[in-house]
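Next up is one chain by itself, shown in structure tokens, the form predicted alone.
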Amino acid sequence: MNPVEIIIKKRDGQILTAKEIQYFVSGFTNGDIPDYQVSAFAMAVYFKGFNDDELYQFTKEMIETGDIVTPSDNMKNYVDKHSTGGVGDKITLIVSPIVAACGLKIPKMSGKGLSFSGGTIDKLESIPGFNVNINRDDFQKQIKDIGIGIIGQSDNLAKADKQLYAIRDVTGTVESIPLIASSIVSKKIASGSKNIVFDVKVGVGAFMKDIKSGITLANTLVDLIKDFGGKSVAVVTNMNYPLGHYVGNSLEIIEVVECLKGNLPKDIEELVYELSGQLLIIGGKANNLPQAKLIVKEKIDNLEALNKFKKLIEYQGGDSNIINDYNLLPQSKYNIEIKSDTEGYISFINAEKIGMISLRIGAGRINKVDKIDYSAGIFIPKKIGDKVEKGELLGKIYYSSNDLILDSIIDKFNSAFEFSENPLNEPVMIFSVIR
């Protein structure tokens, strides 16, 4: 076969075959197919996409790339949750525990975060002595005690992925529906998942910057994940607004147990609630939704859901101490408030805007081996309807780094902001759940 004709195919809107799929997959991961032919391959799918059976193939050959990990007992109580990624998203670590206190099993894989996405293994590594590396066996056998563990992804699964997704990151075809579904559902069935409930981000601070597309990529997700004998439901939501009041990844941890123990911001009680309520749903442990919730709301009031995060920590080599005591997490040197120089109702606080600022003080990193700062964050004590005086504060940024230029920061922070004369109602958090 020849990778100019496969290209030159799909570039002109033809079905590609299993076999040139099988060739063009293998290719490039063994480097027989230069990363300029592989540009231009997501280039044409980028225009032209894939159809059910090309998807199905092309996410099938990814999987065989690397290690296939299956569980060693059954998978039938078996779940995991999937973010696309948003600013302030520390949902998973609010969800998993919940979950594992109703008797699911939840193991999960995940990654770091780049640019303004927070990563939630970034902020478990913010816990003192918490290991994210734990060998097969012993994340196998913590499953089996506690239903819950959180490790970081490897590299060997998917292995293809990998390589694509740095192409396509420097090629303009990150926002690619099908190479984004193949490359979420890839690793997730390589990982030994296949009841899985997906938080599809949409707003200023996701990939997904519409409604539409989001929509999209969710039924792309749900359908896909049932070709390969697997349950799903995915949940499209709000990311035009941090979640929660904490952005950095210590004081998300905070926010963390401080939801854990029952005082949860409105916009996180409703994705929480919903999240949960689905997976436990997929799981065998409620019939509907208003069952569901009913049993989230007992596990996190009789903190049998904190227990598990407890658990999680210990299992894992970190100093569950954290829950009782917030300054044995990382603390910054510096913090500054920022006050309000604007009365009146919050209209808008745009999420990209707060991530780019997490990002510039330390708490994000824009390529994959940069260092993180795990004190480092905002606090944003208001929310979208909340009335704001003239002086009340809007915000407190917390850093270490000498070489910041604090007034470009106000400046970038204040415009995150927009304000209104009149009350407002609270944003919609949850746009579809698709089954």
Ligand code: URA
Given for the second form:
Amino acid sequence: MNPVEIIIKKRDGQILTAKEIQYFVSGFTNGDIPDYQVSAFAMAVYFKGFNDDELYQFTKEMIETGDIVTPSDNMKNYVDKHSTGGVGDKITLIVSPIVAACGLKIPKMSGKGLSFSGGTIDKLESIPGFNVNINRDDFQKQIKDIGIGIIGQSDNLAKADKQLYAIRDVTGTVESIPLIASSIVSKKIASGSKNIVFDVKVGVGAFMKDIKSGITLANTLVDLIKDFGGKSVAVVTNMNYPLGHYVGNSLEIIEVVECLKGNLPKDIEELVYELSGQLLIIGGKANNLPQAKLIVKEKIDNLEALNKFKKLIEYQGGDSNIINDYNLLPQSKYNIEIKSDTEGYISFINAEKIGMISLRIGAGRINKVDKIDYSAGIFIPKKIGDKVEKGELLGKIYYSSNDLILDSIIDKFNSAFEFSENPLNEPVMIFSVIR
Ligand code: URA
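Please give the other form, namely the form predicted in complex with ligand URA, since only the form predicted alone has been shown so far.
Below: every chain and molecule of the assembly, starting with the one above.
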């Protein structure tokens, strides 16, 4: 067996055997197969795909390149949620305390943000003192005690994925559905998750740009989890517009707390009720969605979910006083208000453009090693369908760097908006639910 034969076979659309897949994955993980051959292989998979057996084998091999947590029977009420990433996506931080308040256990390993897409870990790290690197024993004790914990992704899980992703990132092969699915599922199965709700985001602010590809990815994820003996639901959701009113780490923490106090913007409300509801069903706490949504409402109204979030902060060393005093969160040095020079109903707010502005002002990272400014961010008071008068506030940008070219940021911000003369319906947030 040699790597070139395997690359050619895949290039020509043939089916790889389990042995060939094992040879290739172990070869590139231990350094025997060089990056240029891995790149060619990734491109061949991008064009020719995998059938179900190949995808399962490839994912299994990826899992076996790192640590594996085996779930036990007493982990039946453990659930996990995974978002494919978006702009202003703070949903995990709202949903996790809600389901923990319902008696489910949700130990979460989350990633850092990259490019225009924000990361849950960065948002949490904006809370003074919050530690995302606690050791395994303390983490397990925390989950036993309060049902919720959120830490950074371990480098030891599915090690092959890290190497392969680094190559995909620079070879135009990130957007391959089998490679995305095996990347996500290998880390989920290796970390012991078996009951998972996926939020598959589609739109200009997501890496899946169209609904058809989003639905294909959702089906692939659900089927692959099934192959590993797990249960999952994938909700395909709208990521054309930024979620909520805030983008940027500490600003999004404020929005999370406001949501848990019952002040949910319409788009976030719809996603939170759907995703929490699906988690309650998959975790055995509700029989159907209407029942699940009533439970979610109760946990928000009686502040039990907010209290879980407070506990989460305290267990992980953070200052929970931020819940009542937002001034304790990192504050930007400057802010600038942008007023509308148009009158009309907002018909589009381009999530990708807003995400790119958040990158430029320091709220996100271009490379994995970049430092971020937790206080930087964007406030957008209006949503799709809202009426705006000339001169009314369209947005506020929070920043601390002196060397930003503000005019170009303001131009970019304005170019994210489109207006209509006529009133509009609220956008559809949930395109499909796949189980
Ligand atoms: N998220 C992942 O973990 N892997 C991918 O390939 C894409 C998104």
